[in-house]
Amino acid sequence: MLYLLVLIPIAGALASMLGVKPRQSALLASLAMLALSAFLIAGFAAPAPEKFRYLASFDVVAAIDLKMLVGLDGLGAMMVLLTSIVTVCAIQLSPQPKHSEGAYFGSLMLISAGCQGAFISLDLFFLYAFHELALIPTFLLIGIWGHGDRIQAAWKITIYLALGSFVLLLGLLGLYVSLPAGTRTFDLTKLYALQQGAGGALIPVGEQGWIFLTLLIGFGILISLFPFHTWAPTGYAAAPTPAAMLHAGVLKKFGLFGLLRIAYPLLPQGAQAYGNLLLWLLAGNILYVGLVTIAQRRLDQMLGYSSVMHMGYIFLGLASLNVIGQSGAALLLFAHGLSVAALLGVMGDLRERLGTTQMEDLGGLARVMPNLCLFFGLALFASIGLPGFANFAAEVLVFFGAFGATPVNVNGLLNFSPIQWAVIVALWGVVISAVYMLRAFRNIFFGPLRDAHRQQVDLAPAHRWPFALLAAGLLVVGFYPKALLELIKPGVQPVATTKVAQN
């Protein structure tokens, strides 16, 4: 069944490219993918002794143990569901392209297929290859159907992400060749078993540091880790709305997923060695990029920088090296994916109808677009971590997990550990995000309504249900986060288990 998660969007892409009602074909394929994702997650309701379910494989190059191996644990299942939800909403909210409709919707479905393939792959090679598959249509969508200086944005995102992919490939190859003789494999299930048998030191301790650093830089560029972040705001501002939703909401999460899936479980000593470096970098994401976000006056640029800023919270959860913090980081992957997709969806609707994202040119739109105002408000409140939304539950876990990663010194602030100081910086980030988000809400939807916008109409019913679906996901998980936390706990368990074994 897992192969269908890749084959269904590919079929939708082919139908769209062949001109078989492109939008309808893409939407039908995405709805089928969503139904299959829900069915697969329902299978996790019954406990099972094995970590991965729905395992299937076929050999590609038997001599080096290269095979198309797929399987799902709770973490992968959550990401599969996120991909399906955002894909459905992105297709439904997509404006009509001015030309080449089939190629446009086909490219969107190929991004979704690449994401699904990466999240279900349990082979290092195919996990990497599916991500590269998703990047190619992303570049095309920005360069051909983008906005503003789309050519420059397409080249910038291509150069940055190509560099990140190259560094990541070097890290994966380094991990493979550093495995002891006779144990070299791309199979993650075998690597986990070998790691457990080796007491957390399958790869020699002396080699874990440089491999982890290489993976951190490679994945970090793909995630927009400071200071490799400038491609993201430019790319999202120029990208077509559904492409921005899919990349910011799903594809960018691949790097964080890869760190949870590969780097932290297999290179625990390397993760500890470079823990303080990561704290400095994530502080740059939260504090520096947060202040840059406040300075933005265009909604698309502001949302792009905001997305970069919030990656810092997820890195903070990863740096905690415990179940609480990393469960919060994993939950924030889902929460941020839904909230940023909703925010970008609203931005795209405003850009298509009003022709501008300059906040000083807007105002008073709540009078003529009350439903759009409502959905923007819900996504905004989720993004700044208001209680009742999934982002709040995730960030609370991140903060408690990170602050409790080292014993609390009661003798004063000066005796706090580096990660505890990082938590304090992150808490100021919450204030910063509230400032720029609430200011944008006020400037766009409240105040005097411009005469040029008085004839605007509210969201059409066909565009309301995608926003409602995203908001419902944020609220359901916000009020009952245990539903996902129980699902993803086994996916972060190897990291914590390894660290406990070392200590």
Contents of the next structure:
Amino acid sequence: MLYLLVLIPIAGALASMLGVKPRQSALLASLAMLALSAFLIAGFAAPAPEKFRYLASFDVVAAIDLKMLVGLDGLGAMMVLLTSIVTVCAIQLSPQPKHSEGAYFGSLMLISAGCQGAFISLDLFFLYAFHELALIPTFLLIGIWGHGDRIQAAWKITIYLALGSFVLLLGLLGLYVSLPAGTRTFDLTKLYALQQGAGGALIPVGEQGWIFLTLLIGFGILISLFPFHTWAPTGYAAAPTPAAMLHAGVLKKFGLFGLLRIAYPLLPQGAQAYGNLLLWLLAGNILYVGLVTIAQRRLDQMLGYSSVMHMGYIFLGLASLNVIGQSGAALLLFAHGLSVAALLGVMGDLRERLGTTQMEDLGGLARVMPNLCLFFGLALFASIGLPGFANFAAEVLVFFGAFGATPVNVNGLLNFSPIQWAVIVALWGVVISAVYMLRAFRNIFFGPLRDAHRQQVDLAPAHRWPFALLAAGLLVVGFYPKALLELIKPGVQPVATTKVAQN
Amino acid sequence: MNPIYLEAAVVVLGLVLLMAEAFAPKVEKKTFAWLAVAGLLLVLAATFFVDTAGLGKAAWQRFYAVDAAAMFFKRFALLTTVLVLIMSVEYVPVLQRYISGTPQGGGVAEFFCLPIFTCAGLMWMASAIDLTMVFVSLELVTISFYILVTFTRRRGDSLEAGVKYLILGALSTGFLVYGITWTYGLTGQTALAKIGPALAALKDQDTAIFFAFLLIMVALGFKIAAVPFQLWVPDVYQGAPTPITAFLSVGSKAAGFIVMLRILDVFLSVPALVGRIGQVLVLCAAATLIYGNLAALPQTNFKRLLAYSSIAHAGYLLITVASVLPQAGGSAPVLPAGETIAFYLAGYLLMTLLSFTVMVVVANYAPGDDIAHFNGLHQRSPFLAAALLIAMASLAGVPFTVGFFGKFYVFAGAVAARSWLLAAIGVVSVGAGFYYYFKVIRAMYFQPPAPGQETPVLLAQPTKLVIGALAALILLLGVFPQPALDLYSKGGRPAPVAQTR
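Switch over from the form predicted alone to the form predicted together with its partner chain, please.
Below, the chain from earlier opens the complete complex, with every other chain and molecule after it.
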């Protein structure tokens, strides 16, 4: 049944490409996908002994134990739900492409299919391969229907992602060949079981370091980890709105999901060895990219950089190496996905109707577009991390987890461990994001209204419900994060258990 | 059935068609192409009924192997030739423009008959386990290519390509013969199975053996387009008639690799040489990857682009060859080298022939073979654009295409052998590859058609079928590679090729 999660969007993509009412078939497929993911999540209400549910597999190359194994745990289920929600909203909010409508919606659905496939795969190979399904659609979407310097941006994003993914491939292959003879497999469930049996040292400790580093760089390029982030802002700014929503909201989360699924559980010693390097890099994400974000004058660029910056918090949660921090990171995947999708949706709507995202050229739009202003405000406050939104719950967990990762030294005032310093730096990041977000809000929606914009009308009714859906998701999880936390707990558990085992 | 009849049948087919053409001038020339296709397909079907197990110890088995590798590459040669012939039918308009042909269409039929002889040569190469056999079959291939490359003789480019191919081909033959002579002088043997033990028994002759090895590798380096023996590739690929370019890049390369693996296996039986041979292979692979990929970046001509891409793919294959000798700390290979190479070449066949077929079809609308010819192809023929998109994605190595699986195995081999240098260069090459292959996608989808070239591209039914089948196979084998792997590993007796190491 889980295969349907990939087959539905692919069917939608094929229907669109063959020209069967492209927009409607894409929307229909994504709604079906949303319904299916809701149904799958509902199944988690009943407790079950096994960690992964809905397992299904067929052999691809039996000789190297490569099979298309799919299954869901809570973490995967959450990502599947995120993908479905963002896809529905992206399709519904999409402006009408000027030509080749079929290829446009087909490409979007292929990106979505790739994300779903990656999140349900329990096989190293297909987890990797599904992510790459987005590569060509992205190239086409940006190159054909993009904005600004679209061809340049299409090249940049494609080559970065291709390079990153082949670095990643080297890491995954390194992991595979370093397995003890006779146990080589791509099957994650088997690997987890082996890892538990080996007390966290399934991969020889001497090998873990370089494999972890390769995976970190490979995934890091896909996540836009500093200093491999420069493709992201230009790419998001140039991409058509729905493509940017899918990329920033969902696809980028794949890298973090992969670290959480593969690198941390299977390479605990490697993760410890390179923990401090990661702290430096994530500080770069938060501080350096944060300051760059403040300097942006265009809303699309600003949102692109801000999404890069927020990846720093998620990395901080991962670096904590404990359940609290990593649950926070996982929750932040979801929260950030929804909030950045909503922000980019508003940006796209403005760009489509006003023809500019230059913040000096805008102002006072709250008077003519109250609904749009409301949704932008909600997404923006969520993004800063205001209590009541999902992002707040997640960031608090990340900060607590990370600060508690090492014993707190009560004797000296400034006797912090590296990760505690990173938390302090990250807290300033919250201030930075408040500065640029609130300034953008003021510049665009308040102050004097430009004469040219007096005739503008509010958000079209058909575009209201996607925003409402995104905002509702943020608020529900914000007020009751326990629901999702319970769901994802087993997914981050292996990391914690391996840590215990080595103590 | 006895396998030696396969080549015999192919040669007879070629002779009969040539004769028939001479005595039946009224017959439509394309008929000969379709007859050749039908005949070769029959032989291809016959390969599945070859009785490899029940063969005794006939004398010809001293120079003719019937192992799985041989059978795989025989089928490979047959399929390639069939596809090249179908492509040639589409190429007829260009052909007629550039050959004199006093009667209408004169000289066209030979263009369909000569590849059959090349095919026989390639099939013999697949089975050659004796140095004289290697030499003779290689020459059959090369000499028929001399004619085919210059076939469009009223075009300067084609003649230039022919001369370059002739001179460098003759040079490489010289190297091969010299290498064979040295080997024979050292061991008194020409059969590969006997050379190995004889070499291992020699004392203090390492340098001489190494010299012989290098000479033979130089000759094979020409065939597979490895650096530094690649200079002829771009010019010849660009000048030759497009179907022949495709034939060269697929058939010639595949046959070169099978011979290389067989000969490598022999020389690796000298323990003192293993280290040096490893260094040569790593150097050659690294240089080929770097040169092929970097030089491909600025190309604007599609055939030249594919020529450099052919060099680049030789580089990836050489990674696998070099990974046969693991570095310190290496672990067991993921897949035997022979199987990796066979699978990679199978994928390469599909995607390269697909690209060239699309090129031939499009070039019928506007003479020339620049990437700019594909401008706006998406609007002129969405089907062709999608097919070429799939071919380019596969050449670049996007997952869910056969090209990715090939690269996956290559990199798996390199990582298992701990060839860090080659793995790192490989990753950078892939990045470069994405750029130059996607240039074609950019032309097709981002650019508008050239003025006056907005007409839809029409396709003959058989061509459409072939293009569709190739594209579908690329995707299918990208998800289910097992059938292609089985074809190699279960195609007959276990192949001795470089599998023991």
